[in-house]
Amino acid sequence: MSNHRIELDGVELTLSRPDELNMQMVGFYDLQKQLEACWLSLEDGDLPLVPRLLGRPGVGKTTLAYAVGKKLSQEVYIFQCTMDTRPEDLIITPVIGGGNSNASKSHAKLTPEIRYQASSLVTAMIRGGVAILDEGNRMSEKSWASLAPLFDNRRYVESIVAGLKIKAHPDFRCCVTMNDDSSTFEVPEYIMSRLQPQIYVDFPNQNEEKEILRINLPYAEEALLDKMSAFLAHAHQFGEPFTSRDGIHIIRFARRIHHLQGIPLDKALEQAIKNVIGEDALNYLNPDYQPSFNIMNDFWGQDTYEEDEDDDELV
């Protein structure tokens, strides 16, 4: 039988393929060690943890998990979660094929054939790989409920459509990435209690940012890499949510503008910043610029209170 087809309790499953991506991790050495520690098993019966990686979109949560999985020499499977993800999408999906024809009849009829496709998560469970549930807090509570027994000491999932209970391989490891933004669901408490510990992925420093840009844009001019890494580092001081992903888009667009319009790279960079993240962001090209309000307090919804010296009330 093919490496990508197996039989469990008389049911044939088609497995998913592992992800082979050109991802390189720069920096975050402490976070890599924290994730490795979560997945470490110190003795027989010591189950691995299922951590959640938190942070803004584009800071490198998925890259971090992928890099650690590859470092452990395991297959890595990424499942992209959405608000439309159903329990069967997470486990096993029935697929109707063409079936076989009856050659003895003049008008052959096709008999529909149902195949069972294992998700990337279940494939990682079966093969002992690493599963990354990407942007997990976009899923609904119904989908999370189907994974509850996987994330405790039971370590299995049940497929109603295939009539199977699938136990995880001892080498199976998993983590969940979650974004800090408003387009997400609230994850149920009984699931959050299973997704421990939390590892917060923040912005890289300026040198790491430049190296990330260089790895993704090996053909980019050194001046562009310098300006963009300095721009991002300056913006991060004041809590702006611009990420390395934004920087990559900006440089790629700037080089195209420079090539087609023949304008200087500096001007092309300014135009690209305006198009990608907005005109106000141009202020951060000036190393002396400071915003007139605290963006971090605004982002986290914190209020600033002033004390009235006369009547000792907060206003």
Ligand SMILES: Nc1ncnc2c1ncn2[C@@H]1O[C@H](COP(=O)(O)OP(=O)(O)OP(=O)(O)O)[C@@H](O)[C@H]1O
Contents of the next structure:
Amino acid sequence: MSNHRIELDGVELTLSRPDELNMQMVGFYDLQKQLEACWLSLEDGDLPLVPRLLGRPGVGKTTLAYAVGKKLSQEVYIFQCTMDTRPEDLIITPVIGGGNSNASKSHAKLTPEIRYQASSLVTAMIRGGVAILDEGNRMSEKSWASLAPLFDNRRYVESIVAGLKIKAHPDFRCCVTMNDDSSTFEVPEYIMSRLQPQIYVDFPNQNEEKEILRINLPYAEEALLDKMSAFLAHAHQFGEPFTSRDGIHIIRFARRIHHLQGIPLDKALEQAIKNVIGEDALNYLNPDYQPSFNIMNDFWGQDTYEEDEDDDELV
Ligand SMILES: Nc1ncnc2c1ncn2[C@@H]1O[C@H](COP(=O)(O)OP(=O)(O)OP(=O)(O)O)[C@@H](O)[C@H]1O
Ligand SMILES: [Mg+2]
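Show the form predicted together with the named molecule, please, because up to now only the form predicted on its own has appeared in this conversation.
Every component of the complex follows; first up is the chain already shown.
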């Protein structure tokens, strides 16, 4: 039986393929260490932790998890969670194949063939890989419930469809990424209590930002990298939520406009900022700009505003 198919308690399972992505990471040294620490097993019987990586969309959570996973393991599997993810999608799904022709020519009959497809999570559990449950808080409570035993000392999942109880390999590691996108469900408390500790991914500083832009856009002009990293750092001082992902999109678009329309690069950058994050953001290109209010962005969507005691204006 090929590597791709295995037999477990008499049931043949088709495994998923690991993710091989061209994802390079710079910075995040402390966070890397925190995640590595979670996945460390200090002695026999010492179970690894299943942390949740929190942060705004586009700040680098998946990149961090993937890079640390690759560093520690040969195989990393990303499971993209959505609001439509069903419990069986997380574990094993039956797939009806084309069928076998098993009768004589005159009475040719097609018998539907049922294949059991292991999810990327279960494949990581079986092969001892790293599983990243990406954007976990998009999933409903029903789907989370099937993972409760996996995230405590039982370390197994049950597949109703295949009639299997699957135990995680000792090398299996897992983390969940979550952002504060409003289109998500509440993750139940009993699951949150298993997804510990929290690792909070914050905005990088200006130098780190420049290196992040550079590694993703190695062909981009130095002047663009400088301007964009200064712009993002300035905006973050005032709690604006623009991320490296926005910066990458802006530079990619600016270079295209420059190329196609012959507009100078700095003008093209302005146009791209407008298109990607909106006109108001252009103010942050001016290093002296200070907004009339300071969004003290708390994580998890609670924006707090500091009130000026003298005149009730927002500062
Ligand atoms: N430290 C980093 N090193 C290299 N690239 C980075 C880093 N941080 C962010 N990026 C880049 O920024 C983009 C967004 O990163 P990523 O997809 O990891 O964010 P995320 O936090 O998972 O976002 P979401 O919540 O939307 O899933 C990617 O293109 C990634 O390459
Ligand atoms: Mg992500």
